[in-house]
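Let's start with one chain on its own, the form predicted alone, as structure tokens.
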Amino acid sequence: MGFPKNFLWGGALASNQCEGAYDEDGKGLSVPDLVLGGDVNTPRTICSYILEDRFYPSHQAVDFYHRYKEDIQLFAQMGFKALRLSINWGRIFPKGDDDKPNEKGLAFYDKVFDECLKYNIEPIVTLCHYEMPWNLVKKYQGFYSRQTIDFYVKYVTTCFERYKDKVKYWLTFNEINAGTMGEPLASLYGLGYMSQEDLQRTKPCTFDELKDNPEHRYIALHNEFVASALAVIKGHEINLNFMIGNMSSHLTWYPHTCNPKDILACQEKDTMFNDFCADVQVRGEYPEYALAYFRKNNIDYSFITEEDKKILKEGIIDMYTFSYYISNCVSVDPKVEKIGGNLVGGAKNPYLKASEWGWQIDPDGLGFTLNKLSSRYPNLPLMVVENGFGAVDKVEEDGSIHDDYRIDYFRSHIQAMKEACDDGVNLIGYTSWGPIDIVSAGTGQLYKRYGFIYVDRHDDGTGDFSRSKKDSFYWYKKCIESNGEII
């Protein structure tokens, strides 16, 4: 059986991690433009203004803004059927609350989409991928303000109307469930939320120093739910053929032991991290377990109004898309050995290997997740829109890059997807994360590489941005040509 005939093979990018040109052609400051680079041992730092003589990874990134034709041609050589990318909100509305859009920003994405379509590559567009205009954070505390819903709807309506004949697949927010966590990095990137105290800081601070207010965070997340639903409603008014989806970070959780308390803790972690946001966006209503969680944690949920309930019900999504990198374990034992991961860490699984950055490799977890989602949301199309392996790549004297470790990672995960398709899962596409090297969102590093294509750009700001093909480039090309049969 294997993958469907018209399966959407491709790769995924985020504008703030690839484009650069952070202040060109009228673009306003976005949140990542104020975040300095870091590494495994140095926490990420943010300042409310640009510091001189400091390195900001997003300012030039890998220069996709000026090299998009070359990069899309390379994607076409691999045989891409789809390219997931994001529109940087600050290119279209530089301050977020502008009266009129920036024509130069709109024209740039016209050119990018035209280049994709030239090679029969279907754009899959994320409307907000951690790229909120900084002015909306500073002036409105991001989605904590109801006003930001209106600014978002104005922005997405502009995009829908402009690109309605070029883009069919849309995602409203990247990893929207980042808002369920107390990590300030996730809250700021995902919700644009900062406390008034933090906004008044005049010196750089680490994300660990930022304050988390759970009630404010869930108000902001609710406002994102409403904004997403309104976007779905508006998109369907503009083009009935639009397929508009969510995007969640799906992280498979296992109880660390058969201790019933580990199992119950795992259940809560799984439902609130993986299921909660999707249930609201797929079913159009808050699940009872989420309301119970609010009561248990003294979170007043009177922000869920009757009018909002109607909007959520009307604006349900057309497809479910998600990122999958790792699995983690849940333990009630405070002394258990911990390990990191995408957005959030957990207890170490003794049965799994991990990357250099502590991300546990678990292709079986992807198969489990696909079957779970297929059962939870019957008949809803599914798409894996992020999956990849960050590693240190060595350039040999002849310029070759032998990244067998990356090929092994993709091979095992694609095999898991293939088996899920055999199980009857309605999987329609797969876009690997970082088909070309980009800035890591979590660490701000270029040293941590994901791509099939190497970019000569480094964390000290050196490099000429030249592109070269890794061994995985040729492997993925064969995989796509064979529709996943040759892996």
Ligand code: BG6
Second form
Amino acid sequence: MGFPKNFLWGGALASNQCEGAYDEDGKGLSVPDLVLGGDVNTPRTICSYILEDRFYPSHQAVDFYHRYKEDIQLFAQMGFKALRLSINWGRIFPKGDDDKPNEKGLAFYDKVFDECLKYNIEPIVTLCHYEMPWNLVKKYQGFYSRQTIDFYVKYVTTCFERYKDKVKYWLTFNEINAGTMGEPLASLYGLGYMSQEDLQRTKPCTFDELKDNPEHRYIALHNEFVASALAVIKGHEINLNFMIGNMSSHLTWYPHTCNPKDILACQEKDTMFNDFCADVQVRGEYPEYALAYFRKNNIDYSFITEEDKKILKEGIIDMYTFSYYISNCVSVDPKVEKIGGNLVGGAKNPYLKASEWGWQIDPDGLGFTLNKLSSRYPNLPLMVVENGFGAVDKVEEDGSIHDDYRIDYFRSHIQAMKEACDDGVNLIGYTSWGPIDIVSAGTGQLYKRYGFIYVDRHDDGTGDFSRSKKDSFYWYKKCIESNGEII
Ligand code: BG6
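Can you give me the structure for the form predicted together with the ligand, which would complement the form predicted alone we have just seen?
All chains and molecules follow, beginning with the one already shown.
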């Protein structure tokens, strides 16, 4: 069997991580534009105004804003059928609460989509990939305020109307479940939420210093559910052919041991991190286990009103899309060895190897997840819209880059997807993360590279932005040409 005909092979990017041009053509500041890069010695820092003489990775990123033609042509050379990218909200509504959209911002994405369509590359558009206008954070605490729902709906309606003949696939929010985590960086990126106290700070501060407020966070997440459902309703009014999806981060969790306490802790982690948001968006209602979780944690959920329940029911999504990078273990033993990971870490799995950033490599976890999703949501089309390997690449003297480790990662994950297709999973597409090197969302580094295409840009701000092909470029081209048969 293998992959279906017309499978959407491609790559995925986020505006704030690739475009740069952070203040060009009328764009307002978006959240990542205020976040400084970081590494193990200097944790990520935020300041409510731009600090002179500091390096902000998103300000120029890899300059996709000016080089999108060259980049899309390279993607076309690999045979891409799809390109997932995000519209930067701040290019369209610079302050978020503006009366009118910014025509120059709209025109930019017209050009990008036209360039994709020229090569028969289907755009898959994320409407918000951590790019809330900073003004909405400052004035409204992001989605904590219900008013932000209206600003979002106005923004997405503008996009749907403008691009209705160019874009069919839309994702309402990137990794909406980042809002369940309680990590200040994830809350700010995912929900645009910062506490009043933290918003009053006039000096730079690290994310560890920021406060989490679980009740506020779940209110903000609820408002995002409502905003997403309203977007689905609006989108279908504008074009019935739109396929509008959720986007969830999916991390496979295993109990660290067969201690029943580990099994129960793992079940709670799996449901509250992986299933909760998607259940709301696929089934149109809060699952009972989430309400029980709220009760156990003293979270007053009277924010779920009768009117909102109706909206959630009407605005269910057309496809389920998710990112998958790693798996982690859950243990109730506080002394267990820990490991990092995408968005959230866990207990170390003795059977798995990890990347230099401590992300455990687990293709079987992807196969397991695809089968799980297929039985949880029968018949719903699934798409893996992020999957990839962040590594340090070495440029040889002749300019070649031998990234076998990346090829190994892709080979094993694509094999797992193929087996899932054989199992009858309704998988319709795969967009690998960072087909060209971009800024890391978690660390702000350029040193952590994901691309099939290398970009000469570095964490000290040097580099001429030139592009070159890594070995994985030729490998992925063959994979796509053979519809995943030659890997
Ligand atoms: C996902 C995000 O969680 O992980 C991306 O949607 C991000 O924006 C990706 O880039 C990889 O994480 P990182 O921290 O290596 O960039």
